[in-house]
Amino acid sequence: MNIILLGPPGAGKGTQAERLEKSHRMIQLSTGDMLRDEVTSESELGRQAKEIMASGELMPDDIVVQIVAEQLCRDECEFGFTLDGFPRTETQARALDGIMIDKGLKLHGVIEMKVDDDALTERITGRYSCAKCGAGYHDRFQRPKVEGVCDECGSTEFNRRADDNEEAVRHRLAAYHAVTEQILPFYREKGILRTVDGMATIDEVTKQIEDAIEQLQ
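Kindly present the structure of this chain alone in the form predicted alone.
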């Protein structure tokens, strides 16, 4: 089974992709991870990507498409894959169609994780993690059992992402609505788009995604 998870940053795509990898052996292909791996490899493509990332510019379609094409050749994709963070534009969506045809693969479905902007902003801006073990917490929804002490390792140091502030989150959401959300009609016309409630509990979202996959098989 090969699917795309679509949704704005913070919608929970990575969490659900990890669950699909465990339950269906569908390898998670995250654009962010792929770019970082390419940079670490110090390949020619990685060096180009590093320079662009350092400049703060958006990654050109041709570089992202090339990296995804290479990843789809991995043996681990034998049981299927979940694309997380790609495609972001209709140009990338059409390029993915070409890649799939060239490799004799089929895209079975696109699952949109629909969210409420205000609720998602609260979810993202309130999150933080243990600086030592990475355990995740939230100002409102998941505080440590003992205030200021990590439940998992007992550390008293915590981190917040610098871009997990309301201005940055609103900017990312606006970019998603203006660009990535516009590819939904492209997949709707193909009859492979399904929508789930991304604001439900993690387990409920998983159930909705499993139901959607069953429909798409």
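Residue numbers count along the first chain shown, from 1. Everything numeric in this text was worked out from a predicted model, so none of it was measured. Between two forms, the rigid core is the largest collection of C-alphas that superpose within 1.5 Å. What changes on going to the form predicted in complex with adenosine-5'-diphosphate:
Annotation: Cα of F79 displaced by less than 2 Å between the two forms, core superposition.
Once the rigid core is used as the reference frame, the Cα position of K114 differs between the two forms by less than 2 Å. C133 shows a C-alpha shift of 2 Å or greater between the two forms [criterion: core-superposed Cα displacement of 2 Å].
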Given for the second form:
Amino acid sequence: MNIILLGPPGAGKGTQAERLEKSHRMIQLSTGDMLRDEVTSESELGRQAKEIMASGELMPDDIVVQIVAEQLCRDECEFGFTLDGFPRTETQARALDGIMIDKGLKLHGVIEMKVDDDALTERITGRYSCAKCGAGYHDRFQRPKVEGVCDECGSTEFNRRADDNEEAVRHRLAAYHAVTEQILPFYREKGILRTVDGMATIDEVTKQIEDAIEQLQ
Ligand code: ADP
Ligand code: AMP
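Complement to the form predicted alone: the form predicted in complex with adenosine-5'-diphosphate:
Let us now look at the entire complex, which starts with that chain.
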């Protein structure tokens, strides 16, 4: 099963993709994570990406499309994948169609996660993740079972993203509404778009996504 989770920054795409990886063995492919890895490794691409990502603007389409094309046929994807944060523009959506055809893969569905803008700032500014395994948490909505200790790997070190501040969030939300939202009709016309209520609790959203996946199979 190959799906896209589409929604604004902070909608819960990464949280749900993590769960689909555990429950369905669908590999999470997050372009944001891939770009952050480039920044950490201080590659040439990472140096370009650092400033753009910090400001909350979008990276150029050709760069992101190339990164995704390299990742889509990994052996680990035999049970499928969840694209998280890609595509974000119509050019990327059309390029993805081409990549899928080239690789003989099928896109089963696109799940839109709808969340009010007002809720997103609180979600993003309270977000943090385990420095060792990347598991995601929130100061208020998703705390570890033991304070300061990662549920998944026991690490006691956590990171907050450089772009999870109010200024960058404003730009990221503006980019979502101006550009990314415009690709919804592209998938609606293909008949593979489903919408879930991302304002619900994390467990309820998981259930809605499970139901959507069932229908899309
Ligand atoms: P995205 O990948 O779409 O940017 P995340 O999955 O990282 O968003 O979620 C942003 C933050 O909001 C995280 O800290 C996460 O724990 C929290 N979160 C995710 N889904 C929900 C939800 N349904 N209700 C409340 N908080 C949530
Ligand atoms: P995310 O982790 O999905 O919130 O992405 C973090 C940042 O990475 C975004 O604000 C963009 O600067 C960049 N980025 C991630 N995915 C894409 C994409 N598909 N197209 C353009 N820029 C992206």
